[in-house]
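Only one chain is given next, in structure tokens, and it is the form predicted on its own.
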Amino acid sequence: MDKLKMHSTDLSQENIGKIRDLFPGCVTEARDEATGQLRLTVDFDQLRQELSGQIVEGPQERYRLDWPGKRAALALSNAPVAMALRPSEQESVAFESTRNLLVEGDNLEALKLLQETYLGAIKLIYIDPPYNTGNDFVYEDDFAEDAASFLVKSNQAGGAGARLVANPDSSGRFHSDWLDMIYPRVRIARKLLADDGVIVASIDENEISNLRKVFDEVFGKDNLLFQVTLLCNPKGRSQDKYVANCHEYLVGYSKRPMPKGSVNVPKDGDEIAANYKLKDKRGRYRELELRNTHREFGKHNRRNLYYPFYVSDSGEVCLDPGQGRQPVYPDWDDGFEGCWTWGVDKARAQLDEVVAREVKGAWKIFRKNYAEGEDGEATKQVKSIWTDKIFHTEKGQAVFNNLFETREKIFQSPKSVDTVRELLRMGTRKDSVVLDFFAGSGTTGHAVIAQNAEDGGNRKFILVQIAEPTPVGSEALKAGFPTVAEITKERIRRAGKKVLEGECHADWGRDVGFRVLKIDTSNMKDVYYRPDEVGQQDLLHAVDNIKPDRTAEDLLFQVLVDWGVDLTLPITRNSVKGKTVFFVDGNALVACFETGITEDLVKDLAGREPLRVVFRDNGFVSDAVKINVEQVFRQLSPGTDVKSI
């Protein structure tokens, strides 16, 4: 019976395997000094030669983002992590039924643990990382180790809050430290993003250039969708040295090239009624001039867009000359030879959308601009500058303080819920999964709930927040919140109740809950990962490879992570043959972690024909039963994947 690996994917080995598929002569095997195991390794000199049309003698200069520590950050992003997600039902809301997640812990470890389950499944990732003002805290990741030793450390590490350290601007590694932090997290986030997904980051002037370069490298500079300037503080920051800054940025990238209009937002009914007053059999429309209104474009540099339409006395438009038809060129009143915005082929294909209007005694050509697109949705482009007061930081603070019924700043400058809701309208469908791995006060979760309540959506959120201690003497600590993660959880609890009190869409499923999962050391003892280090005197302790303080629920969620099963699927707990058995989404996964498992129980579970089943490795009543498990399932349920921990 195969054993589950109980740690995240070793991405470096996975990537080397892909290189081997393309360049088999560049990959060989070498013995890992830390574990003694054979691992794939790359002959980089040979690979460089494979990728060059001439003899390669040494490193070549090229345009790229580089900083001290980049290679270590890359290695860290690829290294596996042997950690566990332990459920906390008492801190959750509607644990059994909710489809939302709140993960408490280091977001780098969280992303690695989530990557198999949510690979390519996230439609929108929104992050509000530290702006690196000199006062922000950044993650102090340990780069001075290889993948094997990182695995060992991750199996034993605790106290993730200690990884947050101040990054003063007097530091000689001020920008490098920030890049060390953001780079591996963004690389893993890309794996979670759907092919039609969007990642958006809030950032200010301190790291906007570096963030753009990181995103250019990870997602491709051609996949930049937008850089929005957001007026967040109209009064300006008085502490700024030269100019009082009033704005920050929203930078959006995609994983793949996106078609035009991919981040359009819906138009509301009042807007359509006010601006689209004409109507035909296709729907409401307005008329826009077909001539290019920018005089830098004209016949002199767009000759292919300079051609005549022909208009009859009755106003009928065509592209062919004829008796009684007047030619109409895109010329200006002063004689400047302009150009159309459509080429002749497009104009011929969409001639039914072209109309002529007599203006000041001369014909002008217009095109019909419909409120609804070909898919039946009425959408519009978002502007690159957001100035509405609903996006202001003070609005975000007011909403937060109202929820917590306080005038004190328990959390400093939370994002406006409306800012995130606008991003949801731009980047999600009604059934999308949304991820925020710098969750802060939980604005993203609040926004998802509020947007679902308005449009009847079924969006699901995944929030990740480290248990960052609140400062001594802070209003948060005085209010009873020892960590930022506690504020996050309480914010979502209160936001859910508040939204339910208001007007809600009839189709909304009213999911305001969330499952709390806490990152902790692995449920497995060290011997599970490093059996070569066990001496004869330790064999008695190695009989059970599971830590004594871990529950069956802890084991279940580590199995879900390891197998890549959705962490929000419904879970039921039944008694079968006197043993507790977990059923995940019916028969998607069946798990029994008790000891004394008999052949009768194995046959009973096999008769239910589950998709997957997992047992405790030492949980069988005898070696004979353990040996027969796979044979029983092969006979009664051959499609079941059987594993043990």
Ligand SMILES: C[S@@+](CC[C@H](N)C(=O)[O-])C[C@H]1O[C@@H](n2cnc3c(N)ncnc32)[C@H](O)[C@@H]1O
Second form
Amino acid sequence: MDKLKMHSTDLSQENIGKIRDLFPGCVTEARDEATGQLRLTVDFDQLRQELSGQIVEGPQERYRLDWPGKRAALALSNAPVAMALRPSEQESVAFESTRNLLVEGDNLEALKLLQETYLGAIKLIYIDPPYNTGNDFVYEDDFAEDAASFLVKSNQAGGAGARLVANPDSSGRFHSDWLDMIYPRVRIARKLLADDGVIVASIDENEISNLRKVFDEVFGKDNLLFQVTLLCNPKGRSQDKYVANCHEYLVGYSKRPMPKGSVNVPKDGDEIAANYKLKDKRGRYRELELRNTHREFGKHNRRNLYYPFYVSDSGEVCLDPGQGRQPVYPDWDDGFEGCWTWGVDKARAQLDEVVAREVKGAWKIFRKNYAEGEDGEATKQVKSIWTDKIFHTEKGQAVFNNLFETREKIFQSPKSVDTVRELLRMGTRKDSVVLDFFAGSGTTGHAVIAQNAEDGGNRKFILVQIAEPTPVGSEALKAGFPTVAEITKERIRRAGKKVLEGECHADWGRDVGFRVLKIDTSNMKDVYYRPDEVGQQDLLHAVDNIKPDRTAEDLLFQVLVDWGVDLTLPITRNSVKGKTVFFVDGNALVACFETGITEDLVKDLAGREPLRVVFRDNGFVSDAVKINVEQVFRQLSPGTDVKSI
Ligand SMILES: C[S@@+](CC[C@H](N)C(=O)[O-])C[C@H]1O[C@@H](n2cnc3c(N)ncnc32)[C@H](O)[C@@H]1O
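Having seen the form predicted on its own, could you now give me the structure of the form predicted in complex with the named molecule?
Okay, now the whole complex, with that chain kicking things off.
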């Protein structure tokens, strides 16, 4: 029976696999000195020959982002972790039925754990990382020498939040430390993003240039979608040295080039009614002049856009002359020879959208501008400067304080819910999954719930927030919140209730719940990852490779992560032949982590033909039953993937 690996993917090995697909001769296997296991390695001499002459090496100058520590940060993003997501049913809301997740822990570890399950599945990633103002805490990652030792180290890490360190601007590594933190996270985030997904980061003047460079490298500079300037604090920061800053940025990138209009937002109903007063069988429209209204363009420099339409007495428009038809050129009233905005081919193809109107005794040509696009959606472009009050940080604080019924700042400067809702309108469909891995007070979760309630969507959110301790003497601690993660959870609980009290769209599934999953060391003892190193004296101890404090639910979630199964699927717990068995989404995965498993039970489960089944390696009543498991499934349910832990 194959064993589940129970650690996140080793991305270096995955990358080498991709090189092998392109250049099979350049990849070979070599024994890893640390673990003794065979690993893929690249034959660089061979690869150099394949790429002949197109390589930059050594100190040669090139255009790129660099800082001391970049290489280690890159290795860190690729290294696997032996960590687990332990469910906390008490802290969750609607644990059984919700499709939302709240992961408590470091976001680098979270991203690594989520990457298999949500590979290419996230439509919008919104992040609001520490801006590196000189007063921020930045998570100091634990760099390790190589992937294997990283794996083992990760299984020994101490309490979450312990490694959040101050990053004062007096530090010689001020920007490097911030880059060390953001770079590996953004690299993995790209893997989670859907091909048509969008990632947006809030950032201010402190790190905008570095953030842009990191995103340019990870997503490609041609995939910059927008850099919005957001007026967040109209009063300005008086403590600023030269100019009082009152804005910040929203920087958006995609993974692949996106068609024009990809981040348009829906027009609202009132706007359509006010501006699109005409209607035909295709929908509401307004009439816009077909003539180019810019005088710098005309027959003199756009000869191909200067041609006549022919208009009959009754106002019918065509492109061919005929009896009783008058030619109409794009000429201005003062005689200037202008030009149309459409070429003649487009005009011929879309002639039914061209209309003639008599204005002051002369024919003028107009085109129908429909409220809805070809896809039936009425959308409009977003502008690059956002000044509306609804986007101000003050508004974000007011909404938060209102929820917590306080005037004190339990959480400092949460984003405005409306800012995130605008991003949801720009970057999601109604069924999209949205990820925020610097969740803070949980504004993104609140925004998803509120947006769904309004437009009847069923977007799902995944929030990640570390258990950052709230400072001694802070309003948060006084209000009973020892960590930021506690505030996140309470915010979503309160926001969900509040939204349900208001007007809700009939199509909305009313999911205001969330499953809390806490990052912890693996459920498996070290021996699981280094079986070769187990000495004779350890053997007895190693019979059970699962840590004693871990529950069956803990094991189930580590298995879901390992197998890349959706972590929000419904889970039921049944008793089969006297043993507890988990059924995930019916038959998507069946798990039994009990001991004393009999052949009867194995046959019963095989008879249900699950897609995947997993047992505890030492859970069988005898070696004979264990040996027989695969045989039983081959006979009764050959399609089932059978594994053990
Ligand atoms: C600027 S705040 C986000 C505020 C949020 N947008 C809101 O509206 O409430 C950044 C958050 O990221 C969290 N954070 C920082 N480093 C983290 C890490 N390594 N893993 C998870 N969360 C982290 C901090 O605790 C902080 O709450």
